[in-house]
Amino acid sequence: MIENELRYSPQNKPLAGYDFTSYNAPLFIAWQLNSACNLDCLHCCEEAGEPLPNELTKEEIDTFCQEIVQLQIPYVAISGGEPLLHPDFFAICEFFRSHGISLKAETNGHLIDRQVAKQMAKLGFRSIQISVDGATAQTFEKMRGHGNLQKTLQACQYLTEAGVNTEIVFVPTKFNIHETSRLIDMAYQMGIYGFYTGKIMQVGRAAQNWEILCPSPQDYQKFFVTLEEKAALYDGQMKIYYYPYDVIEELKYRLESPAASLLIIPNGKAKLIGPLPFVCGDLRQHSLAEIWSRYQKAWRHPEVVTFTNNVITNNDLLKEANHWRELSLA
């Protein structure tokens, strides 16, 4: 859910006279620190598993980290893959927690015991964001390949009794959307500060295997009452954000005014945003403002406007999501 970050709803829209090329670095840096994950989940919109054969190494992320301080860049989200089976993951956020550098990282917990809660309730972390995609071992373990709904419950636990600001997102789905309710529940009883959720998006393995994950107008309908009426019970108690638009409205409003914010994958390319392919810029070869420049070039370029309004009419083009295409920017 680190791409909700990218997104405004209709309560959150931008103030009036907002203009990403107004600004001399982006607000927010959504970074894809790796590809490798232990699941290997049905609606992975990076389709991640195993590590790119080309991602940034240390020193790369070393420039690139220093370069986000440079900048005064406020607010980095991290996640994968799954970002704590990386060496360096502490070593990233103890640097950007230093320069006083806003974080929240994104993980399914499989990998968060008693130990790494207290590590990371020492950072001071905005918020870590835990992905349990059911109230069930049977729902969350169909969406979740090789996952364990009691190890992530146990994390959610770890991090709230450690005093970790800590979030749930739930994706919902035509075998999961059932059990919101229940989750929610769950959730407020295990402290939970916050808990995100929203339309499935249709990208990556989620295109891939939209049918059997799709939930129906009907389903949606009574999932949107439910998100309501708990947002109502809860109210003061525990956070409930919801966004009501799939990925083409998103992409309808994107094209409009984009956000001012980056999306870096693991090898160091820098997206428009998930659901579309175009690389504007690559750490290898361009500083970090070279990108945020190019970037907002990006987004007026006429082969980007021309296939999101295609992808707008034929939605079997957000399978291409993850086939990068470099834009030639000048």
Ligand SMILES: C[S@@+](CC[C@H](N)C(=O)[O-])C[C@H]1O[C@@H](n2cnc3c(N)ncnc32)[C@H](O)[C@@H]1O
Given for the second form:
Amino acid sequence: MIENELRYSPQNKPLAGYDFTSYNAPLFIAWQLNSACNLDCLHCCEEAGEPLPNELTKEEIDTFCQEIVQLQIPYVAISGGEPLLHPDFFAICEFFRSHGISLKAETNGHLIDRQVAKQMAKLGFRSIQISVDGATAQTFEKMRGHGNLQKTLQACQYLTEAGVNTEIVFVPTKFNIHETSRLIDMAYQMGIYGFYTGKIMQVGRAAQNWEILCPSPQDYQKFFVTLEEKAALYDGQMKIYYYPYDVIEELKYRLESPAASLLIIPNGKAKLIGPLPFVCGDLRQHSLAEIWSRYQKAWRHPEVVTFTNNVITNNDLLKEANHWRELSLA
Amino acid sequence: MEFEKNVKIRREKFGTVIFQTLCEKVFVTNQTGSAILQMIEEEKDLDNIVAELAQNFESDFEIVAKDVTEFIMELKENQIIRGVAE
Ligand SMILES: C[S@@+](CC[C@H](N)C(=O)[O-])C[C@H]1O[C@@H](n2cnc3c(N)ncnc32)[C@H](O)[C@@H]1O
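Starting from the form predicted alone shown above, please give the structure in the form predicted together with the ligand.
And the full complex, kicking off with our chain again.
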């Protein structure tokens, strides 16, 4: 997330409140609602598929949602697993929207038919993000096990027709990166609002399948040139967002400047950030306000600092990302 | 003037944080910025805002007018507010 600042200071006083510790509460919640998934993606950083044995119950979910409202957290992203498989997905979204919270959902789109798209339109999402990892059935279905490109594109159509702000997320790999340009053009023709992409993260199943997935430096070079050209071509008509850094660069940056956000996984634990294994709180034991203060401490915890510095010099440690480590934060 | 859809604002110890969630950009202001945002929320127009601030700060009207106009134009350019009279 890019952070900017806007000033108003008649006396030209320096601005306060830029550091993550100066916020009363997080600005953003990334919530992995479930771990169940109907697809089996080669690159899945969450290693999703089966539900976790101890996911949050309906009551625990309700409490969490209310805490988000109480802390005036302005923006929530719901992901998974596949969030549309969760029985309470729509109830949760309705709750957030009825409290004016900006909401986006990340989905593979396979469960979105015309009816679901209409239901989504009524809720006024900030956006629905659909993962489309290829412009041809061959590459898409290689990447997304049990996936179907036609169904996914159909979901995009239903959503745009229903007036939902729809975005596409594309993860580049060795075998689909050459389709970037074509997919962006397809997105434009479908009336997509934004196209998101960036380097694949060497985390979860992507780490296990790194040899068959990781694009070459030359591929990436071409990829970013394509993105720049397309961003210029569609300027003012379709947003093209791309983050040029890889996960290691992201970690270096985050160690200096942690985001004002929390990542909640399906069992209610709060992770520091996706690619690190550290857990700084648990909705079953701590209030959300407590988790926010634990998160701030956790980023300065010696174990976190040392481990993150080790990951930065040894990418192999990213394999640990989903082997959660609880921090003792007295 | 009114806030754009998808813009959320929250009071903080230091002033206000503005979250333009559509472009996922975060902005912060100090307490004076907060006072202006509050007046925008109360649907006050530019002239009213300037008059009130000039009085509160006992500052020169011209200087306040220039600062506030710049701030409001910046809010508009960053898709935080709409309906600003040109
Ligand atoms: C984990 S999925 C969950 C939501 C939903 N099931 C879906 O497929 O969109 C969320 C997003 O993360 C992306 N993603 C998964 N693994 C990734 C990786 N190793 N690197 C970068 N993005 C990844 C997916 O492609 C998808 O856009």
